[in-house]
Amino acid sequence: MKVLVTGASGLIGTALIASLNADGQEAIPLRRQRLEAATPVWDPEQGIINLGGVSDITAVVHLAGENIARGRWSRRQKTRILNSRIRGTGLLADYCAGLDHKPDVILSASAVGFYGDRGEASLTETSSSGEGFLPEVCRQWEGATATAAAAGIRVVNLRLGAVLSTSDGVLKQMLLPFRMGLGGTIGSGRQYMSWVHIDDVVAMIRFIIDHDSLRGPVNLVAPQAVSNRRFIQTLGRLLRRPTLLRLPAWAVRLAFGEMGTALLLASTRALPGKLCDSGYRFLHPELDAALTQLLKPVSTQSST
């Protein structure tokens, strides 16, 4: 099996890519630069993609995005997350969708943040999108998959939750400011978290590329969203630090603006309801597990 990788670099790209090799398929990175003769290389601005010497292409994950949680979302900035996503996107979807022989599948990255803040609600992939800039952001991502799916190629939209690793992302984000007693709920506590662990994200993947009844939407998430609270508690309590500190709905809009809104207050319970239904089982179902499986390491490497 070959399988296409963008985003090769990124947490998810990354991990897969390792995943992948170690079971013996063929992980090929699609990249911006070209560091080896007759490489895979592609610029989604200029609009090209040159695969070089590689064909039969069994699957395409693509990961590759602006970070969206960068800095302040300026309207230059939000320009740059819609276009990195939808330039892309539609790129390597055509590119598919012209080939002879085209590639089985292609697995899209989208996000929760389609469904928007939706408070308590239980959200699945028959759930309609929410108001707001996330949500118009991964219509548009999941849209420029269209020409592909024209073609016959099966696509699936990977709807991911906040991926939990001690590599990158979120967690890595809060462990510093914990470690140092600095933890807290933010805002009300109440906002639902999708999350999911990043071993699961990596087995979803493949689990979806090998059953092919899984097309469209997919929420890539654990089985149960947890509140922000809950969250902020559990990460404390096993790394032994309190957390009694709470930052304040008008701060994170005072500090962040609008992306502090979107990615700290806005409530999203999504559950993955496709992936259930196809038989997926979990490898970290719970959060209490999940984190302690994640920690372990790090606090061994702390202690010595």
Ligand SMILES: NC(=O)c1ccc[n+]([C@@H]2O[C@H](COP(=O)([O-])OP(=O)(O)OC[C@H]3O[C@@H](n4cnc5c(N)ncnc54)[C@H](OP(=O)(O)O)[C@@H]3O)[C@@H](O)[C@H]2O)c1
Second form
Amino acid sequence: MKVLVTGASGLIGTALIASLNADGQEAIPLRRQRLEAATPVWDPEQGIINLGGVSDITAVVHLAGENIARGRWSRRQKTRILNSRIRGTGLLADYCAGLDHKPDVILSASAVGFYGDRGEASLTETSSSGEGFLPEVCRQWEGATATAAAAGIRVVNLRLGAVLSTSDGVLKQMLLPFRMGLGGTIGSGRQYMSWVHIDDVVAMIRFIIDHDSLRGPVNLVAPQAVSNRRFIQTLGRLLRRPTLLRLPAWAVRLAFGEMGTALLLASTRALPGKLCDSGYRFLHPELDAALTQLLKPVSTQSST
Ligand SMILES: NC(=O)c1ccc[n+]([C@@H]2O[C@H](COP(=O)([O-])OP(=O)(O)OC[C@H]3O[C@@H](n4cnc5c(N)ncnc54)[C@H](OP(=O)(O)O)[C@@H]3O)[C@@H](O)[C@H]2O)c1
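Mind sharing the form predicted together with the named molecule? What's above is the form predicted on its own.
Let's see the whole complex now, leading with the same chain.
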């Protein structure tokens, strides 16, 4: 199996490529910078894609996009976030649709941000989209895969929850303040957080590639979303650090603006409906055990 991976240098791309390579599969990174003469390269801004002679791709896993948590969402940054996804996805979908030998499947990243701020409502793949910038980005991002689906390629939109890893992402950002005893609930603490362990993300992507029945949006989240308070208390307990501080909603808005409201205060309780129905078996279904595994010293961790 040949798997083309965009966003290969990112959190998920790095873990996915390592997993595929470990199993003897051919993982081909499609990067924005050419590292070696013959390696595939693309420039989503300029609409350029050059696979450098690579052909007969079985699956495409499209993860590239401007990081949404890097800095406040100025108008310029919002344009970068949106364009990096719409242009890249459209370019890749058009390219694959035009190939004589089309890939069997394209897995294109999206996010549970599709559903927006929805309180305690349980959200499956059939739930409607929410309001605001992130839901809008996700709708357009998913919509940009349409040409590939119209060309008969199986397309899966990966609605990812917050990916837990100590390499990068939300957990890594929390560890330093927690270790300094500065951990605490955010806003009311009642908002739901849909999380997923990085090992499950990699295993889910590989499961989806292998299961032809899965297409369209698929939620990549653990079976149980947790409240912010529960997440913070669990992390504090495992790190043996206090979590008495509280960051009020107004302070989040002041410090992080719209980004903080969307990423820290919004409540999204997504369920992995399609994956459960398809028989996917979670590696880390419980938050407590997932965090315990992630916080173990590297030398004692087992890889997927
Ligand atoms: N991690 C999460 O918790 C989470 C949650 C929900 C959704 N997602 C989505 O899942 C995808 C992968 O997540 P991730 O955590 O692996 O992301 P990441 O670590 O931020 O990596 C994204 C990769 O995309 C490429 N990239 C960065 N800026 C870009 C730009 N302006 N235009 C085009 N490509 C750009 C880079 O790869 P190259 O330099 O190799 O091109 C980068 O390594 C992202 O689209 C993300 O929004 C992630």
